[in-house]
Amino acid sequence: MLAVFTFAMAGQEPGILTPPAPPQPRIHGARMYGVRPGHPFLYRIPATGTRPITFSAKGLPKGLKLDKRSGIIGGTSPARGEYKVKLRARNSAGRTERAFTIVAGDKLALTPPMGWSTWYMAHTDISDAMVRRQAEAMVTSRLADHGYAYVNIDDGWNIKPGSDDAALGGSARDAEGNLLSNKNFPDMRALTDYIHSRGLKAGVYIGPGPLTCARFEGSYQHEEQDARRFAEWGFDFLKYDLCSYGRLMKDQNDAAELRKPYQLMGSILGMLNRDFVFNLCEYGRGKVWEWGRAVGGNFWRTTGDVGGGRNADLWTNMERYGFGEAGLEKWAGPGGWNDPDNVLIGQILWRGKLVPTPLTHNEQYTWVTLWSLLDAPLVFGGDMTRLDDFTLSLLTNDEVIEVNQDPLGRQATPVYKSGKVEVWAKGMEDGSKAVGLFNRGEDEREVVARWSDLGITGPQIVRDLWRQKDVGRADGEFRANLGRHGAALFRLRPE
């Protein structure tokens, strides 16, 4: 039997575990991609290694091109079907390939969106010259390289009716009723193919109230109007926050009366020349995750905001929120997510001021975990500006993100709970077991993960994702020291 694994002791916060990326040519991210067919297609294909890199790849449709520099598939997406791809790497080090599936039907997001949103670290305090700088960070820093690729613009772009502020008032609407942007963002249709140029992904954030939670101008009445809107100026997400239709209805938690503003914009979106991912923002009011999938949503908020709350501890939240997604697996899977929110480590607006997340390094771990295991969708809400290195080593672990990115779609299910002591388990498409090990307790504890709560049998391969590496070899079970409110990830393939 394996010897007891050490992750943390008590008193001690781990450092960065994640290997840096050697110099051959790895390719990473999603292997499954679905787009609509007829549409504007963009892939940036995520790869790591020595710079420069030279791609090409074998099978690609008719009707996309790939630029050999930079990677990026462009072009209008092939009719229904599944595409099989051979994307190809190469550098001064070596040579990589990897398969790549185009599946061109209804479904887009046949895994979780990964990607990056303003509102943890600028609220309303936003502008195209902001978005611009953290779109290139996206890249510059690599994170684009591991698979990030939505850049998404939340609340505050639009005009807020009412206000004094020069820059945020106005007439919300032109003559003909079309939605503008406030002075901040001058011209929505240049910023989008500046993020398209980098191979990246745009994304806004409206209402189906009168207002948005921060008072700017929602779609309400002008649903289709907006949706082409946003389509016109080459958007490919959309975030559609309940807040000030909460109003207009007699019962908030009312599933029918949640459905349908819901419904009405997926319908809308659905009828579009363009791919637009489909954010539902209604709290997990309703039941939404029973729902969600049917109106058109791609991943749907479960929870309230992680960072939420004049005083609101932030491991609390994200414990709560991450936690408490037991028992709704069955609604999750390819097209459609759970969605407990941001994740906020790096530098986020944290009660007014941009700093480093109240976080330990065996909070970060945790919550980065948990997430993986959840297929949560991967959005950053930190300043790509400004990541150090142990905030990156939690973004770009590729074997970390592989669990969430996992084609099977399968959401991680508590096997074992006791006290502060949990071990969650998701199947992978290749028949090993991603494995998470939780301590959310004050101390130090083991934490044990036996073959009978995993429904395994047999010797294992144990392979410690966060350090790369395969550790031994168990059978029956394997252990785990954990400090204070710490996490580990395993992966067990049979020997």
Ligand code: GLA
Contents of the next structure:
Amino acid sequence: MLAVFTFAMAGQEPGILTPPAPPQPRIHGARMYGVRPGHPFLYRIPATGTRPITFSAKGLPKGLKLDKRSGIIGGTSPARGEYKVKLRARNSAGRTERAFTIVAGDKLALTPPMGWSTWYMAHTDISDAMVRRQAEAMVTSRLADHGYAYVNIDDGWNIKPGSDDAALGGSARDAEGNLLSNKNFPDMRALTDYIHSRGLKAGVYIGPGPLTCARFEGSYQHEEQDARRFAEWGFDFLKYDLCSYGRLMKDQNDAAELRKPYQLMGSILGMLNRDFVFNLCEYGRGKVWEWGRAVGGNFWRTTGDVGGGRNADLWTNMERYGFGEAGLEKWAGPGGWNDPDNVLIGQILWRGKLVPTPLTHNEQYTWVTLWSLLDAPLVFGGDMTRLDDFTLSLLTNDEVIEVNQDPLGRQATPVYKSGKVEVWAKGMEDGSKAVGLFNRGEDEREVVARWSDLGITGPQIVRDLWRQKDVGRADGEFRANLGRHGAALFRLRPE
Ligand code: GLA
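May I ask for the structure of the form predicted together with the ligand now, the form predicted alone having been displayed?
First the chain shown before, then all remaining chains and molecules of the complex.
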């Protein structure tokens, strides 16, 4: 039997496909959550449905406490082991329950981290007030209800040696060598307290060289002192950006030389009394995917900057970096992920101005579909205080996010390619397959997903994940019509 699904009418943009969240409570986000024993624990249960919602949990290990109104779990992570918890939520419209496993051990980021970063909406024009507004918006926009949690401060928060800008210049360290924030960030501890009070996580940025990419103070020869400072300040995440360290290297692409500063910082972070998700940023040099996990990395950029390059074309960058992940799948999995960079939709800084992303709807569907299939960290790069309904619909489709957060952590691979048409697939924990259909070409195309390419047999129920609806039954193959640069995402379950 043959089934053909039309994803969008010829020449038309698909518009919003994600159905609105129902009034009944639904719990979303990761099903497996890795922590280190004895460290501070913080998790905000992502849930949709009419508020107020009352939360409860069964099987929560000792030392953890759930605030039943906010759904925030705090306390101290339990002793090594796996804890099977049942998270529950109820409101005036109904109730729900979801299995959630806390794994206390060595591994963090058992599923790809989800969050936001300052970089692509503001570059170094950032401040405490701005980060607070964004953190607040992560909650009020409801992104946090779908699993977004990391609020990451990128380059520009500390002192810029030699700068004549009164807010940024001055001495980068105190008399004891402790790293200082700049005047736009008067109190880092108060800032992370604020982020944590919302149940969210706080991320910070620095590099192993004398200076960061935007020429702010780096950690060179202060690595341990800086890491301890970040822990005292209450951070949960560190992005470590190579940049000026390159000047200290003989060969820019030598894996052993590249690995050294990451190994050092990775081992320091592992000794701290807080969980730090460690984000390696060295643009994919020296095949970082081969050693990123071994040095303690939880994700590693496999590419240059997706929003970078003079006269860059965003579609071209995204396409090159995203589809370019083919072949790297064997290095991704729970605890360590390939990172083709942030998701640049919504309002982003583009050619110096905060403007709507230059991408078409189809191109944006391609972006989020591909990143979900790739198990890429979902780090939103746009302004969370100015989310339009379309952007929000792309970021908050729970069935699409589920593909990204599947506990197996199996990065999708291309199973079919012909000219500008591709089919990618990923095995899911429940035995189903997530299948992405892509049209990278300039004209509308029919894309065929064949069972022989997918390695399955027999009749399947085909579910359109963007529309969150079963669209039919198919045997042998199914087809979808896709517009220019368009994508569709399905899940196949044996009938
Ligand atoms: C590099 C990184 C970016 C960003 C900037 C900050 O270009 O790749 O992600 O962190 O530095 O200066």
